[in-house]
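Single chain ahead, by itself, as structure tokens, in the form predicted on its own.
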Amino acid sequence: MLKLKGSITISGDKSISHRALIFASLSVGKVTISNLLESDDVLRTLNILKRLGIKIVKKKQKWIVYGNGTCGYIQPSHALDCGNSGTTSRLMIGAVSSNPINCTFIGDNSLSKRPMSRLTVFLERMGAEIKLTKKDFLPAYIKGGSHLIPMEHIMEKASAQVKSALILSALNLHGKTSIIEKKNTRDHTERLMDYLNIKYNKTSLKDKSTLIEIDGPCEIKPKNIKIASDPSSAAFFIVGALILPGSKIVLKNIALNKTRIAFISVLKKMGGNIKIKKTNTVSGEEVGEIKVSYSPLKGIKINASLSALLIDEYPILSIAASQASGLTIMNGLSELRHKESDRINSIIKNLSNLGFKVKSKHDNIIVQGSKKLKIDKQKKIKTYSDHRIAMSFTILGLLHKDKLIIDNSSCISISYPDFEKHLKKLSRIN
């Protein structure tokens, strides 16, 4: 029977890697970053900047970024193409917003389908001129400019991406902008801007909210960025040696930032024997290495206060929910309803495929776990070209040696390029 054994590194954090590509576009010399992902969704950031007229290289293993400043972005002579990813989207319409230029954003059938008024609403409201097609999705056209005015912008709904698109727009404008955010989110973002010498204020209300105060315009020094081994990717592999009888896995440089490792939490709740120890920290991240041994799981009942928190790990705690014994609950997953694919949908119909007791109700998704299922014909995982879908059932799959037949594998690429290279260092037949 198929085991996980051994240990890797883990390829680098896909939202670290979208933030440092454009914190050094927007320093004033050059930046080395090291280790960065070079998945489709972080090279399309790659790829606009240098149509913004960032002068981008690749040395050996290392990209060199030479920065033109906070108004340093120059005018596109062709439309700026985002593919599937959404970082690429919201962050860089927020940073080309305070460049007195015009943009046109366009992405895939996916991200086409995917809200862009969520965070174009409070540009407009600081002068951003912006079209969306149907007031809400890509294409979009913006017309932005270093007059636009610093204002207070108050966050309802959470969103990592929506703050950072605005600190982003913040640091070219002259005054203070003000972001008030009324759930926390990933704190990638302020990590990057205290390790590179950014000066904001970030302070907790009495209302458990966040302030992030940003005096601009900001001058950003250069200094070279490491980026720390993506979490989310190292979940799937996680859940893999949780689930697969006489697994024992290492995985090393994961990033340990306290709002992206929620999910080792709700594991470690189900029963999963998992161990973490920090080793370092690097640019402003810190790291370490996470243990993992196979482990009987059981239902939870996961709150929607994690909601913000899980938002990438929810497909495949779903996995996970499918080999525990009893309910697994998970509450509050509208957000859902905005990734990729629509993720509730995209689980909840591959379970059922697959024999597995599982319901939506209201934004939420109940399983019903079952480890004593067997699948005896092969079955087709719908993934709906959303990467999260495909890695999270190719896990599952090795339950099933031959089984579950992956509708669009190279979606994978995404975000995760070596996850198949990676799942095959670590896999092992008793």
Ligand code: S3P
The other form holds:
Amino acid sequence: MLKLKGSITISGDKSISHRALIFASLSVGKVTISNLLESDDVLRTLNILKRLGIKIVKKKQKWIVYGNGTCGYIQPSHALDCGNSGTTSRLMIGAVSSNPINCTFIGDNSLSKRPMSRLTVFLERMGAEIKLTKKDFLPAYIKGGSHLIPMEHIMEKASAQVKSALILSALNLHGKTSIIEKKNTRDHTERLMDYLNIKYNKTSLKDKSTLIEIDGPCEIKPKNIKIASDPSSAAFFIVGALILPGSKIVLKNIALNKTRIAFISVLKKMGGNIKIKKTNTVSGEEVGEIKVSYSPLKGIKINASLSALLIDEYPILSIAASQASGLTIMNGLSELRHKESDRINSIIKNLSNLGFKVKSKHDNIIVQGSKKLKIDKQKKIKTYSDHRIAMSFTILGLLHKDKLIIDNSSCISISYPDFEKHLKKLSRIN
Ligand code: S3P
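Compare with the form predicted on its own: the form predicted in complex with shikimate-3-phosphate:
And the full complex, kicking off with our chain again.
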């Protein structure tokens, strides 16, 4: 029987890698970035920055970015291709919006179906000229400028990408931008701003919403950035160790930002034996070691209020749920419809095709766990080219030797090119 054993260092965090490159490009001078995640998505951001006139070179495993300041992007000669990356498209649309240039943003089939108007409504109100395909999608044309009028934005929908895009836009505007977040989202952008000594205010309001204020324009002094390891990538091995009998693993250097590791509390509530030890702080992010041992899991109800903090982990949590005793109910998942695939559909279709009892109504997912389910003939997993679906079902496949055939494993390089290598390193058969 296969189990996971040993210790590895997971690759750099995807969200922080995008932000490190963008903030470095907006700094005045040279920034060295270490442990940058070299995944397809992050390389999209890197190449777009190059097209906007930023010099970026790799030297001895580190990336050196020569920033041009907050108004330093130059007119690109080609369309800016975001590939599959939602974070690249939203953050870069925000960043260019306050520069006096015209840009066209394009993406692959999946990204061209993901909504952009949730961001561009705010930018248009400030005076940016934007044309979206069918009023919501890429290809998008944007004419920005530093003359945009800074104002107050009220974000009803929880999205770290939209919040970060508005912050990036504000850095080059003359005057005060206020962003009110009704629901808290991941805060890597704010943490990196703290680390880089960029001035802004963040306060909690009476109704539990959060106010972020930035008085622009801001000058960003260059400071080297180290990227912590990605907790969302670690989640695949954490669940792998929980469901494969005899497993015991240690994952090092993981970002322990509480807006990212809510899935660990969920897995602990399901009965998971997971221990976290903080070790140090890396460029504004607390990091540490996570120890996980095989544990019998039980089904639980996961409240909708947690959904913004679990947004990338629902696919692998569904795999944990499939191996738990009883029902797991995950509520408030409407945003999953707008990810790299419609993840409610991707999870339900694949689990039910394997024989699990799953259903969805009103944008929730209900999984009846079944540890005993035997898969005795080969079954195809439809990834819809969604990296997190591919990795989640690869982990489930470890319980069913060679029976789950992933239709497109190559999409894993979108967020975790070393996934297979790391999995091999942890895998033991006896
Ligand atoms: C991300 C935010 C999340 C997440 C995505 C990365 C980010 O999107 O799903 O993988 O880096 O800000 P939303 O907060 O827009 O849902």
